[in-house]
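As structure tokens, one chain now follows by itself in the form predicted on its own.
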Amino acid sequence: MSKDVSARLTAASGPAGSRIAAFGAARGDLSVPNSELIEAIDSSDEWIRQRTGIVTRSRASKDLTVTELARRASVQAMERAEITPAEIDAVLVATITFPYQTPAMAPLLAHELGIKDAAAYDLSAACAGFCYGIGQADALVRSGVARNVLVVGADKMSDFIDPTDRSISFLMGDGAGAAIVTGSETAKIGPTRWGSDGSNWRAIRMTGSLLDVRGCSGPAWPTLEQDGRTVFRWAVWHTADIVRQTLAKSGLTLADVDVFVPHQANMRIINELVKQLKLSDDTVVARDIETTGNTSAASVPLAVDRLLCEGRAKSGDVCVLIGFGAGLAYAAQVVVLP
């Protein structure tokens, strides 16, 4: 006989809002200019700059792993937030380049950081992954399930590109960005607007699955490729509307925005978004792609960290974050910068 325990069952509850307490960043240790890549793709420095706005990109040397990049960014975020490992209740890692299907990177990262008994899992949402993680961390904190959540976007894209592929190889960089999400008396992270367009699932893809590689006698390492025109059109047509919807869900308007940090996919996409949104000249726009490249899940936090470190963005600024990429998955939220 079933029992009605609803009157006695305790529901989790937390603070009224959440906030980002600090960011941390780690870029690849190598600066790779266009001149080092053009021969493999039979192109030119001018062609890459015109198509993408990239002058050079950060890449990690062979022995610098994606996990180590994540660890470095996490340590910096925790130090800035003055949060100890014992105070972290959950570790969320957004990545598509951890080289194991399982276990996930998050439990390993937690162990390396000295974080014990924390929930730890990976998110596979590519370039939207960090914003997915911030949305989940916000919910975990406000529900009372976690006090402090470490959110990391980390990708070593150079491990998964074919240097001769003209569709994507010259775009990619390596790095990790981290954030500490904690409780707040007032909301400093707005509602997340997220979604996906599975009709364009193949627009950014691997060249093969792990099942395709199994048993192969020759080299068949799956690498990334994309339909650049499809991705560009989708981003230009849809992303500005997602930003407007995100602001509406948060009860704000474009006039309230101090800082705009879109995924660092392509400078032409960024510039087109600024034009479509009619952002004022006073709005600070992240253009980290010029010297970092496209670092997938690390893109948004790396761009925010650079703006804060350079003093172009400051504590208390209203900032729109938006990530979009393979899937085609997307996520956006308004945050008050730490």
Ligand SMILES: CC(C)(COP(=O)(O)OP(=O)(O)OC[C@H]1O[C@@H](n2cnc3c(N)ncnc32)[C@H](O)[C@@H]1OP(=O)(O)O)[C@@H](O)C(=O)NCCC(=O)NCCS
Given for the second form:
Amino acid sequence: MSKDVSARLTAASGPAGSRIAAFGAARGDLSVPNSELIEAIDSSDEWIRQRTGIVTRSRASKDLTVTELARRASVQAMERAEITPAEIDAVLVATITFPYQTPAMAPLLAHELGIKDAAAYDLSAACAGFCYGIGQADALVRSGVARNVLVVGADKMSDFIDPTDRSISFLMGDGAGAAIVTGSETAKIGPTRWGSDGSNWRAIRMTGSLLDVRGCSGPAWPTLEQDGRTVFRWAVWHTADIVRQTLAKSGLTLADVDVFVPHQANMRIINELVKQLKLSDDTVVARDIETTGNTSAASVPLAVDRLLCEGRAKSGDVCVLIGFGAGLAYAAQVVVLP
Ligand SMILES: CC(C)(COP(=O)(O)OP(=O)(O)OC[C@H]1O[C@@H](n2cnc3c(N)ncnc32)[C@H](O)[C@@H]1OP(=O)(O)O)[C@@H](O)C(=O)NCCC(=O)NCCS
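Following the display of the form predicted on its own, present the structure of the form predicted in complex with the ligand.
Time for the whole complex; same chain goes first.
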């Protein structure tokens, strides 16, 4: 007969709210202008600027790995939050470009940071990955499962891009952004509005699977490709509503928003969102894409960090984050900036 332990079994419980204590950022060490990419895709600087708003993108040299980018961003976030490795209970890495199917990057990153005995796992939600991670970290902290969580969005997209693929090569950059999520007496991270649309699973995809590579008939190395128009239309049809739903879930309105940080996918998508949401001129909007490109899971934290470093956003500002991309997966939340 099984024992009834319900009177003794203790459920985890945590603080009433959570907050982001600090961000950290690491961009690729190279700045690659459009002119360096156009020949391979029969394009032009003017076409890329007009269609995407990208002038140059950050890329990492061959020896600067995605894990090293993640480490640099994490060290900065931990230093700014004045938190020691021993205080971190969980490491969540959002990435689609760690070059091993298994093990995950997170345990290796934790080890390199001197974080011992922490839960460590990767999550694959592409450009939505960082916002998925913040949603998970918020829940882990408030439930008492973890005191402090390191959330990292890290992607070295150039490792998985075919320079001759004109559907995507010119969009992508390399970088990592990190955040420390910790407990708070009041909510400084609102409820995450997340979801997915698997009917568009193939809109952004690999050219083949790892099993295809194993055989002799498949591609030499699967790279990323996309139906840009499908993704573009999906984004302009759905993301404004997701932002409105996120604010409603948080008990706030657009008038409360000081800073808007959408995924840095395309300047035209960002401008369209600003128009649809009728954001006031006072709202600070992240437009990091112009010089960083689309860095997938790193895009949102890199854009926030830049606004904070440039003084365009400040501690205490109410900020809406939204990530969306391959899956199609999306996630958004309101955060009060550290
Ligand atoms: C990829 C993207 C920039 C393409 O822009 P677009 O305005 O949709 O362009 P289209 O695909 O409709 O093509 C328009 C024209 O440009 C041409 N074209 C396509 N890619 C080109 C390139 N790289 N260089 C030059 N011309 C190109 C097309 O052949 C087409 O020519 P046509 O009018 O003579 O037929 C845009 O769709 C996009 O950014 N989508 C979102 C993708 C995204 O963010 N993905 C990342 C994951 S979040």
